[in-house]
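In structure tokens, one chain follows: the form predicted alone.
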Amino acid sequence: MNFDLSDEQKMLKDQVSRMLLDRAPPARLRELIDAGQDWDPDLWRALADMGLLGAAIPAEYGGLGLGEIDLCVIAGEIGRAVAPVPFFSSICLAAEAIRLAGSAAQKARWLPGLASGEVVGCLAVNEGRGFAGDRLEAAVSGDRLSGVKWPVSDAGVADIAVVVAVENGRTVLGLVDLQGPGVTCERLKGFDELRPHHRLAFSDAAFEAMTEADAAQVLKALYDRAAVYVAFEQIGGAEACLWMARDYALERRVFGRKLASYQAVKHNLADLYVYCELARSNAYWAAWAMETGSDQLPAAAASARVSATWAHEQAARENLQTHGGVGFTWAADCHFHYRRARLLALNVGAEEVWADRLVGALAGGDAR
């Protein structure tokens, strides 16, 4: 089967990747790093004036209703220019929950925000060091939340959030509105100034709950799909990494001879082009199989989350290696991949959660 992008997603990848290519560049990011920033409202509205936003929501509900390979695709160049927008959190989380389980209410009331920027939305699942995910203690008391989220990424910067919670021993999803009285929000020391992270404490927050559905199979479910959204952002910046190794290897000279001339250099480089074309074969799949509905999906995820992490990180990694010393400065760009490839290895979930769901998943016959 051939899982390669179509003519129309290979052009919208193009146009959004000279589009951050353009708006993007590293003299921004430091820009707003050295302005405590935590994000680009400008780059947000470019995103949504060219509808990017709302990529894969329905039409009826403000999107372009596109399917869910366009928006991995666009995750792909998320992931390339480290863009300082709070996409993953508001739409490959966020709206992704809300059109899993939101009632028709409230897909009708968030979607079109979601979609066009106005609204930013963000996933709270957390509750601190140690979360193993079955120990949830933020509760829900009729329609009132008390409890403490965190880390939350781009909480800050967040209108509403998704949020996970305990009702009388069964575990619930509902929304909450930041803006409102009982929400504090705190932000973190985090790795990556351009992807932050924030504390959550709500004390009888308003919480209005969004499915009578399992909502930790919902949440299962959420997760499959951003894995598969978080691996293609991983491969956009592992791809970044090894072109930006290229470059420079072909450029310095050592010893009187280019630095990609030497063996060592050129079968790093040579391994790490390898890591990137696996990790793009099975998230090619894991897109597939996300957009056709197959019940490959949770092994395919898995497999593309694992594969992903493995050349995100090395490739980070072999960035730095290859610039030598200037890499690790602040005048070069390689920071900017080896933070953000650092706090992805650990984005819903670390590689050995993802390795155990992929043995899990093969083992129940999940894929073929």
Contents of the next structure:
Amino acid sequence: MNFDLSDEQKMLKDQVSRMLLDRAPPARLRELIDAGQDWDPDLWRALADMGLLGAAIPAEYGGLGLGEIDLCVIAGEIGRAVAPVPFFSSICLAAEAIRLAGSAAQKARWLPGLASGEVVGCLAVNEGRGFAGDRLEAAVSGDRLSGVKWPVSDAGVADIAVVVAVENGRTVLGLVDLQGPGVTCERLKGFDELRPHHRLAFSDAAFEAMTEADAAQVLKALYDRAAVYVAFEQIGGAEACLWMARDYALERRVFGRKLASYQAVKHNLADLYVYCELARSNAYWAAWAMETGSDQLPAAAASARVSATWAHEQAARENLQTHGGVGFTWAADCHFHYRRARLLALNVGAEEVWADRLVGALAGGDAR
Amino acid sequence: MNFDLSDEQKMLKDQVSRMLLDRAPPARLRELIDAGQDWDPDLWRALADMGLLGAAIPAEYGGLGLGEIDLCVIAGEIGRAVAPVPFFSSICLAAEAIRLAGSAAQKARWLPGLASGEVVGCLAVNEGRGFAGDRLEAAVSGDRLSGVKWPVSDAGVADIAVVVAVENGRTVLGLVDLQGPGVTCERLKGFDELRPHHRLAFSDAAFEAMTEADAAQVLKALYDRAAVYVAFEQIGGAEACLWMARDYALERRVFGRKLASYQAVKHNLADLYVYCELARSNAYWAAWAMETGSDQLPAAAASARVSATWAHEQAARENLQTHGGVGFTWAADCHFHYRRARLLALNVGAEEVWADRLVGALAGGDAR
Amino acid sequence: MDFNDSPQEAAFRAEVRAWMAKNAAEYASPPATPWSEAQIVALGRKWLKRKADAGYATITWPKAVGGRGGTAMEEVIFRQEERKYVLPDGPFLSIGVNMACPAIRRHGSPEQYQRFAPLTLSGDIVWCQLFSEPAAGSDLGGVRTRAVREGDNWIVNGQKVWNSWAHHADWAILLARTDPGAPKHKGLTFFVLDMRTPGVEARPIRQITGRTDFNETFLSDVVIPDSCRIGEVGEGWAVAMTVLMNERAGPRDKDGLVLRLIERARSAERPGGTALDSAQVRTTLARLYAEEQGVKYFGYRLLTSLSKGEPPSPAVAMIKLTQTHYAQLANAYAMDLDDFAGLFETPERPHQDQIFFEYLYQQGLRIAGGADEVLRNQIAERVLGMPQEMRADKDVPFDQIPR
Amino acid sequence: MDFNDSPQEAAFRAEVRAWMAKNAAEYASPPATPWSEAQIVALGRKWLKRKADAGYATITWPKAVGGRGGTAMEEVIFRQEERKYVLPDGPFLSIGVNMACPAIRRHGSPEQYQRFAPLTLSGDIVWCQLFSEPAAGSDLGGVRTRAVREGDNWIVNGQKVWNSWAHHADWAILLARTDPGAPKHKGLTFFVLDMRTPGVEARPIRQITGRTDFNETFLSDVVIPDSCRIGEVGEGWAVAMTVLMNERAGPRDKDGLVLRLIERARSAERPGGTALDSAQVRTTLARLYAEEQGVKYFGYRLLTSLSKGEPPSPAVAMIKLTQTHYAQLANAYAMDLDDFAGLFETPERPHQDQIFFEYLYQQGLRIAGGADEVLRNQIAERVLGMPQEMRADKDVPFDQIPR
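Output the form predicted in complex with its partner chain next; the form predicted alone has already been displayed.
Let us now look at the entire complex, which starts with that chain.
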């Protein structure tokens, strides 16, 4: 039985954690928001320099060739720091999509740039209301794409988008150069202030088809994987909230006693600890399933997603509650997570979607 | 604004409460269970003697001719005491059904006996799995009924049953004399030890049709009303649990302090208080709607049902938890409510059913 | 059991309606362009004067001190009728009328009352509250702002926080520590403070909503004449309690939140239909609705006891506790209904930004004016009769309590 | 990251499997007719002896005292393999092996150890535990059972409770108060007691499940020779702690509960389909499953740290806390799925009675062996490093603590 990160993975975690603490402290986040910045390109380069962007990209494409678990570890630290970089979009979605469904030529063309950080990618699936991929109107005709995709995370800083569309009634997946003609990008007004989202409009934009395989199946696999990366991001955030609340409760005194000595506070934080550990345990299971190619991935990914969303939302709320009035100020750090928890709860689909997928996987049928 | 019981209703409440405390104390309940009794006929007669069975039955049929709110008040006290009588079956279901849908002759024939307690009625709707009235197989042909109904509360002590069946594809409602030929009654093994349930099998039993109106609509109205009575019963039970737990916590000492001084216990019971009061407030709204014939009844009844079920289940569980090991013993009184809370949570339909009805009522459509 | 006014209540309501129709006509609908803060304050002063002149500003006060000698229920009725208008109102008015004046009347001298009450009721002076401090929130008795006697004056130093609109206030009510060697609740004194006094600096606090409704106020060698002390030296806690008794006003009526969610659900897509077809959505909405309505009707039950002249119930604590609970969840769910797209304001959802604000704001309400934990304590102790927490700071000199 | 045994672990598991196949063959499937309590005890004695003879009863004990010098992980592996059989096991065995013997070894004399350990391991004596009392549950230090010295004997009076199968036990471990004037945890002494001693009366307690798994045991002028005292007078608390350290054994594996619910949902009717078509049912099942699996894999993480030789984590508290939480809800939901009909055992649902039992039993588990509240305290204090509750009974003579 060795159901834990390896020593190397633990070192990686510490390394990323320290680097982000140093380069993306809360004061820096406030600066970026006030400046209306979409991201922190310096931090992005620093991540690239450490090789982290290419962690799971094969060495032949300029990556480190580590496994998915390593990518999960990095995602967790990104979540802990609410790091203002398009890591999830570019690495966990776009690069993963290309790894899963790109041709050899497409891999050779894009993965090295994604690994080095010179190219930023994003994934354009959603078309407004409804669930990802349920009902697509964006259409491909020949090698041209027309339609509207929103919300798309990080599209404003991305060079390429992996786009899901329909072609003759069939779901297809392809690459679009966002600098090319026929593409417009508009920033949306959203709830999370640290991760920009956009509406991408395509009008006869050049579309390079990606896979001969069934794109709907690729998308399903991609979302299983995405759910695991997001779960780690959520758990990192939830743990940050838990320990922030605990530290504040140990320091703050109320009625002559440490706030941390009140049983209501103790039990509230004990519950958060339980939620974090349940989520982390499911996330390890899912990371293991992903890295080993286990057919348990759909159930494991959905379990991780459901428990991580719960842990993150509860921790974000109760962290703010524990901080009292201070937590309600912009000067405190609780609000980054309070907003981010909502984004991550929905960005790859709400609980209802994943509950449906989970029971579908377990019941031997599919999602309804 | 006078959103409260009247002084007379408060007196009625006290009177019933004291009487039940006296005649149906926990020791008596244990006795009945050990003896395998279906009910306490002495207590039933005592309720009848006080006029309580006929509280809401018009004076012309031998009742007191009070309103539905008075009936709610009595139901609440029945719930508080877990009183071992077929009050809900005979008065809140059978008598209500006859009041709603019986002919003048049927009312004259049955209501006086129900009011005096000499006749006990029950309602036979369910046919095993699934929801009440969803899919009926019991069929009427001419004036003969065949089919199986279960679970039916208190059928073993009932003289007549109001039965829902189909006749030529149409839902019909009628009366069956349970002593008549073609009726068999078998006691079921159930979770609640203090209210017996049965399987009624009809084979060409005499069936006296009750209403010319749409029986499905009558049934819907009857269930709205039943939900309100059960809500009061649940709230009575929930309050009994809350105060039992509070009294125990005040008396019990742990680590040199009253158990009641621990914040975890205080907050847990404060939450139960809130649940009880929310449920009681919705139940008042629903009782008002019922007595005044308001078209708010469907929404109010469903709101009362949803909040009362939650309050009762939580209070029953946390009362036992507050009592610790003692609560797990047969000699303590927590288990009556722990079992009863489950029965009342399901006997007129689970939360999902009422959530559906509630949103249906609010959305201007019907339940799905 | 009915929802109708008693005959006396109905008569009063009719009178108020007629008066409002005549005197608040210009506030029947929202202003064409939103008011600035300064405009709200200017209009608010006038509105208060109009109410005070008619005796409606202080309905429950005795007639002898400019009140109306009315009942608590009449005050509720007046507020209900007021809420049908869009009035230039805010804490800057209620702190003066409902907190400062009662405190001065009960604990101050008749001269002090004469000095401040008429000017307050006429809208000539508006007030803010300098109570909370960074280390004294739920535990208000922990204020550290020091007031040191110097001849006929007090020299005050310290920092206050959560002061609504302090930058618009003429005067403030202030709680300060005058004897750090006394047990914490016994070393406090209550003052009124002219906000133009040198050394008073109000800085806006940026909140997580992006708004700056509150200030932190720094007091540096601020001189307060002893004539502005209300009550005895060392009795500030009792005065503050009089003030806070009056703070928790009637519950904000939130009816309709879940009905709006149902409308949203009706237009939120789901595979093969709308969100309203989903049993999961229906169950969630039903639970929220049952909470929303339960607390609304609980409010009616409290009003009934007010209407019968009974004293206010400590169970009122459950109103805010419940309202913030379901409102926080409901506003999150208003996003969830549209899944990922629910996190963005778009032409299809032009008021989504209001949902975002509410989701943040409700979390603030779980803290302000009695945090969840304080309210649960109140219910357990004052409704259920359970014992208080063990206290480490009782009867200990304030300056010896560990920080 | 993998779920496989290390090579050493795999070797040990193979060895255990082979041994079990040979020695537990008759227990490979449930008995044709259920065993009586007396049969379980009789067979259990033999099964323990068989294990002890092979060194498997006490894997982690040093070889010098009859153990195997094995690792905690090996013990876990042995238990995992044991669980594949239906064995005549129960607290009457584990109290002796895992509680009494370690306590005697650590705190008793070598003579005492020689007197009891071999007989315990051979199954010749089986044990019960006389610790809890009506007023000493979570607060075990509050035991009031008095032991008074009289020459070479102690005279014991009091009442114990929650004694599993005390009526089948030969000996008991007993905690009693020998100095009521000392602070509560300092006036206790630990004994072993021959259950056939006059004055010992074990009465069954009827539980809400209808079962009588526990006793209350009345001790009336029971004479215990001083040679049955374990450890010094007044040091009983330390001995009891050694005992309780060993009580919280590995988590019961509950995998499969939610999968069974899914099967039930598949056969529960709903308008137009089955319960499995309902988004509400799916969401509820998904939440339960995520909890069930989360705690299962958390258990694997704890095993991993055991496997690496790390000390047991106090976070183990969350296992029971979580398991009872979802199991209580899941068993209620197993009834809900069939609506009203779910409350009855019928030919269509022949094992519904087991659901009823579990729903009652899980509530008991929320209390036994560390109540929810105690476990949350443990997590807050020992995992998160938060302070202990304020204690009113510290350093106070036991007989002066208010009752």
